[in-house]
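Take a look at this single chain, the form predicted alone, given in structure tokens.
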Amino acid sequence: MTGFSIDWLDLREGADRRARADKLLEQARHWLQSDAAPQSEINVVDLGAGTGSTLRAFSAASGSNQDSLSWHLVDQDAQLLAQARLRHEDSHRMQTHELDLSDISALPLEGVKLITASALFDLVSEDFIERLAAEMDRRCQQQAVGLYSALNYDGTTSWTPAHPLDEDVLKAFNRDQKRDKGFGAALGLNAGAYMERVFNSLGFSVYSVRSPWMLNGADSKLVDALIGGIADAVAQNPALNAASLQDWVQFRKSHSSGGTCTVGHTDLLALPKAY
């Protein structure tokens, strides 16, 4: 899976959090209260942790109990997981897995009650969702699953003030997202869709809300990271002239602390029919 920076990861995280849709963090962390017999311990697994932000997010949550969770944070990152462990291991009951996230069998799933991830699933292929999908359907026979998956994105990027090239970008960054990250074939914009489908077709209970990063000048950082990102990823494409798309970064960049940008996500809950 392609990497990512500490310091990308740490720029997103306040938009991140602004983003989540609060009615289906609560409705996770009301599943992960349910049924379970006082003072046990509840195993979380998120799947590619990095910094250890999905944690963050439900120890934020009105009312979370965070004592009785063990959060298991996987990734195939060393360097960010031992940050997320300078940042928690001293607050939270917390392991940290250094893994291949496309081998399944390897996921430390045994007794998890939660799946959770961020901003990972329109990097995996439609292979690994239905094989993630069905190792938790064949582990609901002996104990209940579900899964929080927050900010796939949905190909959708608006800006103010607009730019004649906005539109040819955006298509050149969405045919890009569907690379191979490491999964096969990325999902990109198709994920939440995608995952809404299989996870129904196996009896699920699948909630969706859409959870949009609202962008202002306050955001100026992770604005122009965002458009360093993006000009990255679309450099190549026989689409857009080299001279164009630099003037289109150069107007972007000029207007990252007086414009605005809107980046399209869903944030997904799947939860066994019977709860």
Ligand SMILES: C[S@@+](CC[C@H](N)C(=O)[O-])C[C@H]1O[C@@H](n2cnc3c(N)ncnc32)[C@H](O)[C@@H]1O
Contents of the next structure:
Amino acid sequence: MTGFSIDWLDLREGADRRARADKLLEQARHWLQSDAAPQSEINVVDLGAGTGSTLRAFSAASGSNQDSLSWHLVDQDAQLLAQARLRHEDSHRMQTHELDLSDISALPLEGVKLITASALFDLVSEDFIERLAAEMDRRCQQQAVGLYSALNYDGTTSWTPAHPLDEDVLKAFNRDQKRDKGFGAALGLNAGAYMERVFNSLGFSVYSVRSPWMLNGADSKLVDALIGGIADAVAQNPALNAASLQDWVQFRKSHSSGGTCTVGHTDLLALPKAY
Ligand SMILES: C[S@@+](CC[C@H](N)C(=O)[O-])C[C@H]1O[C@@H](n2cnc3c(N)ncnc32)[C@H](O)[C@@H]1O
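Given the form predicted alone above, I would also like to look at the protein as it appears in the form predicted together with the ligand.
Following is the full complex, with the preceding chain placed first.
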């Protein structure tokens, strides 16, 4: 079990879609269509796919030609993959793969042109990024492969109206983000910068664009769930007093309809240099 429910993924998808950097999505789609001799089948492998939000984001992008794309959705959660099949099996060329991502040699990367992920790489370790990048670099000698990675949390969260505990809660939350999520110590807020460094060092062209959640009263259900998630994540942190944290939760929830919340992310695209 990974703890990512269909309800939570559905709740965040609208904010994710608004946040995704259109420019990088467009560039990634361009990369997929870039072969001089167009392929009848172009393989895309979506890591930590959940119910298929990245497939939906690519499909929704204007002028998208989906016909030649063959999606491989990889996740360790069978329920999420079943939901993805229910939603897309009839309309897309797609397969699901129930796998643990940390075994990179088991990933269905044969003939892949683009690896995608969203809201994933802050969960993984430095070692995972290095191994994935090395595998892509190795494959580039046969067939060029790029990486599109959206919504990597960057450690910034700001609220209006302000509360005196905001900074302490954020510090504790960012600390929790580095807890091992099954890959070794998680990159958390360093994910975007670390990926940029590793892919640059291998000679990829790396493009990075901010993609913050900009939430207001229209997102109050998501904001309430986010507040609950943050409170759970920091509850055991000895630097936070339980009564003060409770006060923070109550204050935050009382403003989820009237206040705002900005959560920083970056989107990243790494393409082989020759492109
Ligand atoms: C935050 S969710 C993002 C899901 C989807 N990409 C989205 O944006 O809606 C992270 C996903 O990674 C998957 N995941 C986490 N660790 C994994 C692992 N070791 N192997 C395979 N999937 C994993 C979870 O099951 C979950 O679907």
